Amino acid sequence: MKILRSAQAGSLESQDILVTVKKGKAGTGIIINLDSPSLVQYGRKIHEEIEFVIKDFEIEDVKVQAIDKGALGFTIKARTETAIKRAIKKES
């Protein structure tokens, strides 16, 4: 798959997380751009379910941008889902 868009799911509200993508250019592989109070002790597993998410879409160019406030795993990986939906949908 192919981001042709940028998008993003989710807010900046207490237990969200705010995930943008965007197109990477080629062959940078994925980069992800974690913002989180709590990077320290759970950035690595925020790292992790994020791009979980991105492989599962098959997608190797891509830039995430994920403002955590506490998000729960599967939050997290709902809001990336959904980014993702949204930024690989053709217009009609």
Given for the second form:
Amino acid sequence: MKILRSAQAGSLESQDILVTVKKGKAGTGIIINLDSPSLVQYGRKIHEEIEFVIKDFEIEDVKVQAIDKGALGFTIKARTETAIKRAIKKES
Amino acid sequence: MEFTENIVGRKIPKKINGRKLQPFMGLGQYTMPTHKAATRIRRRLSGETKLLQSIDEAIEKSELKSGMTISFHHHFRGGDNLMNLVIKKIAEKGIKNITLAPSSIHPVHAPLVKYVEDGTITNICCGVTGPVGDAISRGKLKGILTVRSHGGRARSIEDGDCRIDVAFIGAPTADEFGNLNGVDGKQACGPLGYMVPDAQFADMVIAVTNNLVPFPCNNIFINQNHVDYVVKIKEPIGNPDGIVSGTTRITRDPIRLGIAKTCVKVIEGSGLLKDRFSFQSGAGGITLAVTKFLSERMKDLDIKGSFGMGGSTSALVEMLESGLFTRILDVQAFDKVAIQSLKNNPNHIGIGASQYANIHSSGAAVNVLDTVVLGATEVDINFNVNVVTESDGRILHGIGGHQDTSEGAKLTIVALPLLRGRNPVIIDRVTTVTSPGMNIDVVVTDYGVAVNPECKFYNKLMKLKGINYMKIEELRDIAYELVGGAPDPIPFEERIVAIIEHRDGTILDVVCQIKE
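Let's see the other form, the form predicted in complex with its partner chain, since the form predicted alone is already up.
What follows is the entire complex, opening with the chain shown before.
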């Protein structure tokens, strides 16, 4: 799939995450910029969760800005999925 | 560096910065000193004045030199102004290598980071909250941070482990002969409890006030015979509005309110909730809610308690005024209602830090406490508690009275939600041990309650209906499952930046510099 536009999902409420996805230049791969209060102990896991969803959509080049406020894994995956769906949706 | 292991399994260096360390051995197992330290003898003859005109003059009169130890109190908490003011003046005079030993450092003391970096301050002894703790964790303090509880601090001063050369006491009201009062004047902050050991054991005691009254003032908390000079200044020594800050608001979160209700059930189930009951709670959101629900339950059961211990709050004052307690013992006020109560109610009694919690004394109030409800940053499967370091390894909080009350009270409850954001709170091994697990009886979370098998109320509590009991390992497993596994280890450098003392002066743990 291809990212067609920048899109966002989530919020900055406690225990949520705000995920913004943007087109990446061809060949740059998945670039994740993560800000999280749990960066030291769970940063690796959060990266994995975001990457997992992106790969599921077979997206190769994307820039992700993720501002985490202590979200659990299912929230992170859901917000990433919604952001991507909004970004790949063809105008009707 | 040579290490020994203490009884909570932490590696403690045998010696650091020239100080020999005794590893933590458990209650009463170490060798204690035989006598307290003695302070310098001073003499005041008839007709001599103590009044000085400025902080500069006070610093000169105090004969403060590089390498000395100075102290302050934190009764203004987030509103303190005096420590920043005095240290700026000290730095301007080119005095270096100071050991700073206040009763606490707060975020309002962020300007001190500069003086840590430039070597004005090279060692710190106290609990640290905020940017100064962050700077220490990043290795900016040349010497070391020694973290002590409130009772441990009093002990260290009286035993001579922490010799204070000059104590600067912010006094809401003072007379020209050095009698100090904490409850009058615009800067009223409540009891000056944490400064009592400093007043009695420092070699030089300087009172700084905005409200100088004719001799003798009343409601004397610190006496003229301990105070060498009195300085009246115009800049406010503190802003009482800053006392209520950070952790001192009641929670509105239904999960935390649920935890508070469970705590009250556990207290009742222990059998301690009867006439002459005594109680202390921390100032955190959950523990303040416990105080509220406990009052309601005491009213329902028509129980008349003996004393509530402060850190005093309006919630505790309400309990005193409605007859649920006959007295408040109070080392520190957390809000203006508490300050007014101390001033006006003879049953609201101000006490010093040693009377409150010093283990090396002929009796600390924590020893006669039935129940205390406390918070924590982390608890491990051995019930060890961490309140000092955050999930990224940085030093961001002090110990307060946690160690003292948890060791002294008959029933110690730690109340906390199982997750804080994504971070599990019940884990295999706390980052830093700040209260040993042997002193923690019950851990109450939103997912269940774990009772320490060593707790003397274990059998009684386990019979209690309507409580979701679990092994502490089960709570850990739930937490790990919710967050997707155990936390990654925090990367630390080898350099030790802080030592965590137990209240008896032995060492519970050390904290290393974070890896950046």
